[in-house]
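What follows is one chain in structure tokens, specifically the form predicted alone.
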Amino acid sequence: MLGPSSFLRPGPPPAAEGFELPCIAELGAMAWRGFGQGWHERNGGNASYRLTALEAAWVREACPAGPWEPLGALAPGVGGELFLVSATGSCFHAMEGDLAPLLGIVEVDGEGLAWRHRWGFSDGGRPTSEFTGHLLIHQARMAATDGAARVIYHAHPTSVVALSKLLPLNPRTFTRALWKAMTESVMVFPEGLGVVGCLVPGSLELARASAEQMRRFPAVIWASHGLLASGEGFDDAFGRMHAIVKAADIHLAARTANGGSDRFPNELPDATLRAIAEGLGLQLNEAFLGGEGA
């Protein structure tokens, strides 16, 4: 039976023809890792990046402006911004050649109305329909870390999906859950983890409940939909992307081996997660600690 590990491929990380920004290479290879992992299914998930000032001025001196055209939201904290971002329709098992098709890079007007396409987007695709909300997204992860953010990648990982069948759809629930899956959990998102209930794709009313939780927490899980992670890298983005599908993988491991109960025999307590986190300087989430099962 073919697994995630059936679709890894040898080999360097795509490179991107024609272009010398690293930035568009590596956004290319985490989304092929991505895929590698089994998380985007035709052209399920998408991804952006928010440019460096040094990487901005540079697109706006080699690349020429189009039209503007409006966002349908209002995103002031990112005006005048440049962002790298994946097409609407874009399969990310094709992240492995030329990436001008599948990318693009779009400046956002000084007041966060518009947008403009500066490079990509080679055979006339637009930015993922996901968009506006990935803007809203970002404005709320860049007050949250005084800027430090820059990655938002959203995919579709199965136990993930799984999960939000199964558990009560709150961030403390989830967090919980997720914190006591594994140890490593509590190092990735100390936060704890955002929870969006079952909303239409690409739609206004999804875009500002996300923003709404990644105020609060670096992730956010889409119920019956997937997930959505933070990162002021792509690495930062992908590592916390995989942490959570891993704990998400053990939880639904431990509780099928436990004839489908999630009350575990052996379960991390409150206060094991608490020194793991003093051990490493964290501060967790206090909301989420304490009551039953503690």
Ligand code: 13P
Second form
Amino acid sequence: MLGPSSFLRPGPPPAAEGFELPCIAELGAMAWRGFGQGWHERNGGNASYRLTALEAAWVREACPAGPWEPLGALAPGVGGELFLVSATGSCFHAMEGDLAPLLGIVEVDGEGLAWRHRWGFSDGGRPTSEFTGHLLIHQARMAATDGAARVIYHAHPTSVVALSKLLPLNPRTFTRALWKAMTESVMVFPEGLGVVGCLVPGSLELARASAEQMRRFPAVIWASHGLLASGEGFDDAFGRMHAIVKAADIHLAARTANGGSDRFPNELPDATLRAIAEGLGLQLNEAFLGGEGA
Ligand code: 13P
Ligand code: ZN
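Alternate state requested, the form predicted in complex with ligand 13P (shown: the form predicted alone):
Below, the chain from earlier opens the complete complex, with every other chain and molecule after it.
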């Protein structure tokens, strides 16, 4: 269980009496649930949340600003925004009680060139090593969702990483395999899934490649590394991660039971994927339908 509400209002006293930042406890709870799923060995994984205008105004008022530090890349689309973000090296298995050492709130300058500290990182920590990637991905998802997406969540789920060692590393192959794993998949990622090859964690190359994919997709697989999912809120992002992991689990379980082959006797045909989407009024990504193995 997360601790008392004292850590919801860390640092200086609030400007507006009674105002709280529930996002701090919510991000902690998401991380804790992800650890429970086995997705966060050691310091594996990270998360960020873009504050609402009301939350940002309160933090600007109540929390003193640190010095500006350059960002790894230009991110004008998130200029002026504030983000709650996990600290680099923070262990999600420790995401309980006082979250101020494990999380921080940072402000991006108006041009998207620099960031500064506003709250948290109380043990002298800094934002996740994937922070530049998170900002570029926030920028991409804001554009893709008309500003609705607020959460970016990265984890290291075993089955997704294992699958990235078996399938060709392209969005069409992964999307089709996981759409066909279970009927729920088309509801969770009708746009499909992005895939990037094995790139250096925390690198600008990984950040840019991921953001490019996230302009089109709500989640991206990092080969031999993990998965990154976006959402409007914490439950949305966690739920998307959970459903993708479940689909990967099913694909691998069926494949193992099928002697290693992905030619399943009862494969879900494209016609059924279309029928599910039509029944629910969803727009499936046509580029991933039809063709070989349909
Ligand atoms: P951080 O501890 O810097 O967030 O790194 C964890 C991780 O999963 C990198 O991809
Ligand atoms: Zn990682």
